[in-house]
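One chain comes next, on its own, written out as structure tokens in the form predicted alone.
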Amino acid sequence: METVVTGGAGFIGSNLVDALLERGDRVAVIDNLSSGKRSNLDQALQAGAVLHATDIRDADELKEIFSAVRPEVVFHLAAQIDVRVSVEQPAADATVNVLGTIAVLEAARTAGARRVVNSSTGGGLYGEADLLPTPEGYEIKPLAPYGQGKLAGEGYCSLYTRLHGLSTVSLRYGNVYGPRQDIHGEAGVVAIFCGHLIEGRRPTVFGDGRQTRDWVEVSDVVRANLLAADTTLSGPVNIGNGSETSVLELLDALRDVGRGDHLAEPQFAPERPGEVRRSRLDVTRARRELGWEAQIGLRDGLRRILAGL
């Protein structure tokens, strides 16, 4: 099968090219490599994966790739992360992760795809939620244009589905972690402090730590990229463990992990704007309609991480 991948140079978009291909399918890469890395993509490329160093907010170079490919499925992963980035520059982020959305749903439509698998957030998109855990019909709140944007997103893809009868799901992602998450980075906590465990360095907690994230393994979330290609299921849908761990815990859970190495005490900092302190995701939906739950718990996904530096 023919598939498309934006956003697949970086690390969740990765991990789904390397499952594409090992089960056959012939996978188009596109990716601006501004945060992803070609490194990511060494064995895929040798296997015969196509990368195209193009951004998604060009529509005319979008559609021409498009149009080469003629891909079945579109798996969009392809976006601007940084909540405080959003938070700083709000038109930068819209551009790429509404307008980017537009071009990718656009060029889908016009390459005759099946099907467009989405790539949301749960957290970004709910905001300060008073019901623990929160399904995907609670109310929409966002503290950043981050999840205003992702909103808008998926407010395309169902009009995509509404005007053009192009088959669209958006999956609202938990706290994606695992392998080729940059330790060095600006995002992705569980990353950042498995990094500071191997290289001795003390991390730093925003706020009180006592902030709660439903985190999840990348595995998990490929594996619930693949079964929503394969079915007819609209709409968002939560991709969670449907637990919550504060940041404080994490750094316990990876003190019991981690080899022997010494993990500091961390250092606290002011709390950044934008940040929700409470999420949890309702995964029913995923469980009742996708046939998917969570299978790898934060310990055994530490380990995965530890195991790889």
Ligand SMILES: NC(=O)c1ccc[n+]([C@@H]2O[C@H](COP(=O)([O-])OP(=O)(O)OC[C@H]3O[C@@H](n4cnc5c(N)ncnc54)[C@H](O)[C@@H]3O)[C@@H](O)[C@H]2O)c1
Second form
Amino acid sequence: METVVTGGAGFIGSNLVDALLERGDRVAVIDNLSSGKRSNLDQALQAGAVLHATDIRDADELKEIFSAVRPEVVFHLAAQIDVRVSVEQPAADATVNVLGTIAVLEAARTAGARRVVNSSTGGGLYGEADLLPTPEGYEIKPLAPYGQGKLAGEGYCSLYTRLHGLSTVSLRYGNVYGPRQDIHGEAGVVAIFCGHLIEGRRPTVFGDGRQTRDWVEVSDVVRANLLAADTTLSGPVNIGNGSETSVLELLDALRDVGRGDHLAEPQFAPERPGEVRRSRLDVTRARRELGWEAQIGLRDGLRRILAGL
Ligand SMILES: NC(=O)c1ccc[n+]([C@@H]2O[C@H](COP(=O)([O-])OP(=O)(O)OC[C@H]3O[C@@H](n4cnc5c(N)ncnc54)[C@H](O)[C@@H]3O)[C@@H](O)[C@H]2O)c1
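So that was the form predicted alone. Now I'd like the form predicted in complex with the named molecule, please.
All chains and molecules follow, beginning with the one already shown.
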């Protein structure tokens, strides 16, 4: 099958590309390499994947690539993912996450794609939810432009289904972690803490460390994408572990699996704006309608990251 993966040089996208190649798909990656790395695709390019170093905001070029590739399924992961950048530059965030998503949908539609699997966010959309675990039907109250932009992207996906009959689904991820996440990055605290552990540096915890997240391992997220591509399910679907772990508990888990490396006591810094206090996703819909459930627990997931460092 012909597939397009936007954002395929990134953390989640490159793991998805590997899985698609493994099952025999022909994969075209569209990625402007702004945060993604060509090295994430080393194996994939050798295995026949093609990288188009294109910006998803370039609607004309996108259409040209899609009409040449004629993808059956489009996995849309390219995005501006930094919540703080979205707070500082909301319009720039929206050019990628809203206008870029429209350009991808338009290219998919005109090239006759069967299905678009869109990457969205759970924590970023539900904001400070009173109901935990939070189901898809819960009120949307983003705390940052990032979530607002992702909501608009989801809205355009549903619109393209109604208006043009293009089959779309939006997967709302929890906090994804796993191999290839940048240990020196700004986002992705699991990878950052793994980096602290192996480099013997002292971790920084923003706020009191009691804020919780629903951490989900990247191979589980990849499996959710593959399953979602094979259904006609539409609208939003939460993809998380369905459990809540605090940042301090994450540090404890890392100490447990840390191969004898010493993890220093954290230093605390002021809480950052736009970040939610608690996050836990209700994954009933994914279980019932995709047959999906997370399989990798936090400690096993941490071991997988450390094995690759
Ligand atoms: N990592 C998480 O915890 C998480 C949680 C919820 C949702 N998501 C969503 O999952 C998707 C993938 O995230 P990730 O964690 O792999 O991030 P990532 O930054 O590693 O991947 C995003 C990729 O998109 C590319 N990109 C950015 N702007 C682009 C543009 N204008 N044109 C073309 N390519 C562009 C980047 O170079 C990068 O390779 C995103 O849509 C993100 O919003 C991630």
